[in-house]
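Consider the single chain below, provided in structure tokens and representing the form predicted alone.
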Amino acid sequence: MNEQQPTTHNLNAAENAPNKPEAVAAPPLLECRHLTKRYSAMGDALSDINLKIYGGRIIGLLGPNGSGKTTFIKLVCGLLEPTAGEIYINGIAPGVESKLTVAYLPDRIYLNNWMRVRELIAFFHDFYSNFNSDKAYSMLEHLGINPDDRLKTMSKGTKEKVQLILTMSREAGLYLLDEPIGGVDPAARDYILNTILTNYNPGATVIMSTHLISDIERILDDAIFINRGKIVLAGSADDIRAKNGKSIDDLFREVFKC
């Protein structure tokens, strides 16, 4: 597949519901205008990207290793500062005012390790005024977890629960998640992937990275594939299987190919 000219690509709803026209009428919650990120010594981990999100989609972020899609995450939460090009999250550049909208995961164990869940808890809801306290206890007791255990004593797949649960229990509007199903088991991922469904915030939109395609494909209105700090393909998932007669993850496969 050839890389796609610069393009803004839209992922709206309203484009598979043609009657609902006050969709097409909504601003993108996420909006990327000619997006690049430039290492010195390693080129464009991102280049020209223009893209736009709305609210209400699960949208999977693929690409191989290196692709550009932890950079991608981490410029729109204002980890990182763009080379060049913008970035809107409701209107607004990521800031102080754009952090209550996104709720981040980021790929690797950040919490502290001498903590109690209960007091992480305490931390969080102290921390954000959208953190839904109740909602992570009831996520916790389904999962398991007991919430006067230290981090310590977890195992590294239960660690990554927890940062979930942590994440999910915020009322946010954009959920950004690095690999949120990479560190556990096979059998505990449908749980996790329920658990994201069932528990972020309605209309919200979560962006999930991850390389595991056939676990999170049957949840997904929409993929992005991503190569090279570029865009190769934006859409619809159920018209990107009919367009191409195969499965996201089969077409990854051929795609990103080694």
Second form
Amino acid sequence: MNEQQPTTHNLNAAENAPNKPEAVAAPPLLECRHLTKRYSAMGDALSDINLKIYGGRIIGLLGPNGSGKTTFIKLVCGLLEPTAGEIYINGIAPGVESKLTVAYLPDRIYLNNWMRVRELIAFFHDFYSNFNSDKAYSMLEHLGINPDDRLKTMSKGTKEKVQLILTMSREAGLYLLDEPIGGVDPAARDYILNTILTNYNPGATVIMSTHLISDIERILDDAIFINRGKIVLAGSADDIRAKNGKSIDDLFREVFKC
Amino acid sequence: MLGKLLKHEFKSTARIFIPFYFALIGVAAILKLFTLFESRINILVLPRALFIFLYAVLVAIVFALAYIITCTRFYRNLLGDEGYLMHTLPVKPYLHIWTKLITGIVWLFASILAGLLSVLVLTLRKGLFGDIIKGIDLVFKQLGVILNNSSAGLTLAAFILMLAVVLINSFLMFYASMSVGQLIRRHRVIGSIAAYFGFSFITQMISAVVMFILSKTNTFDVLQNGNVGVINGRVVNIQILNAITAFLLVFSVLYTLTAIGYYIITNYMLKKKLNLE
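What would the structure be for the form predicted together with the partner chain, given that what you showed me was the form predicted alone?
Full assembly next; the chain just shown is listed first.
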């Protein structure tokens, strides 16, 4: 692994194939140049991130707590301004347009507690032209969640599932899921990962930040290891496994040994 | 997009205001019933006193509510966990400010209406509506006379303008204080309060300076030439009216400028310095 690598990490299988020039012509779905975020003089939450990400991939953003995963995601969502460097989503800086392309699932309950699920679906439908209400209702039915229930009557796990359903019902170009399986039991984890796999917009990219790697390893196309604000390793999951001769989960434990 | 934001904002806030309005009018109705049966049943003295107290409390709450809710909504919806939802919506940040401002003002007027309605209920008696219409007629006649006299009309207009500007300014000052306060990660509420006092202080200083400068000009000089006029058969010193009008206009301009300043500050903070926890 190259800790001091200043080069841009390109995550696109097509780019690595020598005879596919047309894949390089489109702007990257997500591009970061020297992206830095500093909160205080204590140090950078994110430091000189260079990244190019294209569509159609499931990417794991892997790192210990405090490594900068959430900061990175918030920057892409436009919830934070970079201290230095640039972000481009489909070639434009974060703004109204990019917010339509990006579907974000935070690692907390962020929806109004008093609203009914039906009202939340109407809300999302109102504001996002790419929101698919039918999909949302069918996923709810699958899970046995009553759309007329208010959020505050639900358990935390169910609230998280509702939030996930709303996010995955967006036909977005980039899904940013911050710890989607964090507080959930193993059976529900499988369901959630399956939901993500079967429901995201084809051609879109899903970036999942997590530290429960063994659960998501099987569905990852690419992996980005991040530590103390810097990208430590990035590449396709198969390549990483081949080069290091071990699973990504084992590699993670080795790299981030306390 | 603003329409959608407003719809959602009204929905979210109505569930707090409407019950209070019903409570206010309900208690007024109960008090009215008490007075109706007063002469016959004496044991109602204590409950009646309680209800009078309750009514007074509700009146105070209903009027304060517009300010309380506007602040808590801004804080929770835009700076709390709900901020993760609101700030990832594909809308420009300044629309959020307008949404909160418009709904705050509308609810303030609605609260005033609810208050008036409750008073109507309290004073309900035969011929009440007849008297009200007579009263309104009288007010309009007076207004007509005042407006015919341009000086007084101008003063009235300036007064209304001043009220509107002060109102809008007060809401925007709260928003600016909170959006500055959220910069201080661990002490957001204290930060907001400190910012509020800071802004108040600055506004006071500017007002004082403006007053001082104006006092050095002829704007407020009243005892010149004894310019008098006649309104409704009474002799009025037009110079005084002009002085008052000038005073009101100057402060309207001042508060408009501070309101714009607070808007710019709030927009900048939400756009560039947002730090949700």
